[in-house]
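Heads up, the chain below is alone and in the form predicted alone; it's given as structure tokens.
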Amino acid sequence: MAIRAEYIWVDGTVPTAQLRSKTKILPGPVKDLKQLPEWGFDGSSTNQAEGHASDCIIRPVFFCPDPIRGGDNILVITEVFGADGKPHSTNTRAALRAVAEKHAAQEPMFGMEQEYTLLAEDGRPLGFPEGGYPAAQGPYYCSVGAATAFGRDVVEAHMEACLQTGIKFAGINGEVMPGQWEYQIGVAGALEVGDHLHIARWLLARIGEDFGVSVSLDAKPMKGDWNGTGCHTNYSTKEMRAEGGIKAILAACEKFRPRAELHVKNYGYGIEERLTGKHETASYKDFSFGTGNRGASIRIPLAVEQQGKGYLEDRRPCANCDPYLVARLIIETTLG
């Protein structure tokens, strides 16, 4: 029996990379990854590749199943490869998969919290009035009913196709303004959470097509006094979980600082305009951590404290990260 596998990947677009796909026709059902064939692309067509030698490979690395076609129709995450064989320089998957094998003992785990924001077809968020603005910040977060949570048939619509397709889709929550929607990723490894994240990312843009609604990962979707979007990182290792990783957690807080311009800068595109002090954010040109506070770099849920163990949260990549990227680099910083 045929099989639509659609076949995702991330493209080179600068300054943020977007997801691309294609359907592909395979003899079904599909077990296991090594019944899925290496594919190919134009990459002139995706900021990849030059006019006069545009092929580029796709080469699967994760499935699942595809709650929009449903049946045993899959989505499938890949790597972008050259054709030389070489991993693609927009291929930061494949730097991760290196960090991580070398530092498979220690255990990371991640937990993403993607923030996004639901645009009109006009382009403004929903819950803003044309041509104005909405009651200031304050009712959104977590609410509900009419006049204060826009989108929730959307979100709705997300949940139920992630559930549907197995990921580690951990929950949801209206953000601090109109139309800003969260949810989480995790408890995964480093390579899982990013695959897992951009198939929730994928079938968000998918399901909004439905909806006459564009999703913007936008890191200051509208300028001014109203927050930001990002996409908090929670991270720990094995000795950080164990009893007394509190020592663990505290001494990876300080091997941050000194690399914070070099997370900063790798964390997402408008980042200045999200790290600026205030909505519940620490500048970009500083460095802080403490306990239970969301104006610092690092926070310390208090629960962690309290334990002895557990967890920290960087605050400050964007919404729109790689979150290979973001794995990657934490894991070099507090392990390497």
The other form holds:
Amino acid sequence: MAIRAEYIWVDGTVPTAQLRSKTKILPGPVKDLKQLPEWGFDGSSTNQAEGHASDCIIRPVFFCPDPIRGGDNILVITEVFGADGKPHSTNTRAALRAVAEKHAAQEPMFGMEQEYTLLAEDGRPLGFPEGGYPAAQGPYYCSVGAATAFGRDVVEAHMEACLQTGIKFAGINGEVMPGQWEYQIGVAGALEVGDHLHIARWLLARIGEDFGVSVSLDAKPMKGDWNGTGCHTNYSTKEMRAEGGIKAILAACEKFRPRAELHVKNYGYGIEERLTGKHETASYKDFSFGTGNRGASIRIPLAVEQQGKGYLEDRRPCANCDPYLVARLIIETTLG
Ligand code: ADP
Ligand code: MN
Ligand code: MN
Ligand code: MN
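Alt. form predicted together with adenosine-5'-diphosphate (ADP), vs. the form predicted alone above:
After this comes the whole thing, all chains and molecules, with the earlier chain placed first.
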């Protein structure tokens, strides 16, 4: 029986790329990536080509069950190529492929904490009353109860859908600002974490449609004394995970220092507004690392210090970051 394959790609919207997708009908169930044909789209409508030669190619690189449509239907992550067969300039996964391959022996692993804000139809975050503000931050993080947790039906539906896909979905929590939540993807390989994150992002946007709720990955959705929205990126190598790995973790932290500006520039639009030094961030102008310090650019979790091995947490990436670009920079900086 025919199945529906939802081909998903990253577009060329400036300043923040968006996910796009369209549906391809295939003759039957798909067991292998090789069964998925390449496809095309109109790049002039996605900021990826000029009008006169606008065909772009999408090549499947990952697929999983589609929990919305069910059955043998699937979701497909694709890479974008130009008519010349070369990776499109927006295809940051292609650049990561080469870097991940080069450093495969070090087995880089990632866990990304995707924060986001749910918006009502009028564009206000859930929990923000019309014409005013909710009570100040404090009670909302990891909260329960109708007075502090807003949008849990969406969050639960999203978690259920993600689990049905088999992606590496690690957990959820309510965040500091009303209407703000987080899910974690990982621990996963460099390409895998981005592929799985894109599936989860797409599903959240899609499920939001059914609830009349939209999803904002804006780095600072509410100006003023409200937390920004991040995508903390946890990272380890084989050496860091091995006995005495803390040495490699500290050495990696030092390698980040001279490249701090490069990382900040590539960690998502609006980062200057989010990394102010307040609201559990370090200023984007400084670089710091420390144990258990949520006011540092890079945090070494307390348990990691105690065990003398594990991983580090780069707290700087924004919610709207490109996970392939973040992973590539982290690998290049620490292993390059
Ligand atoms: P917190 O909110 O305290 O910063 P979370 O539990 O939200 O922490 O996220 C931590 C993430 O770290 C986990 O989801 C997991 O994916 C990731 N992680 C755990 N161990 C490793 C590791 N060895 N390498 C990379 N990431 C890891
Ligand atoms: Mn977290
Ligand atoms: Mn968080
Ligand atoms: Mn974190």
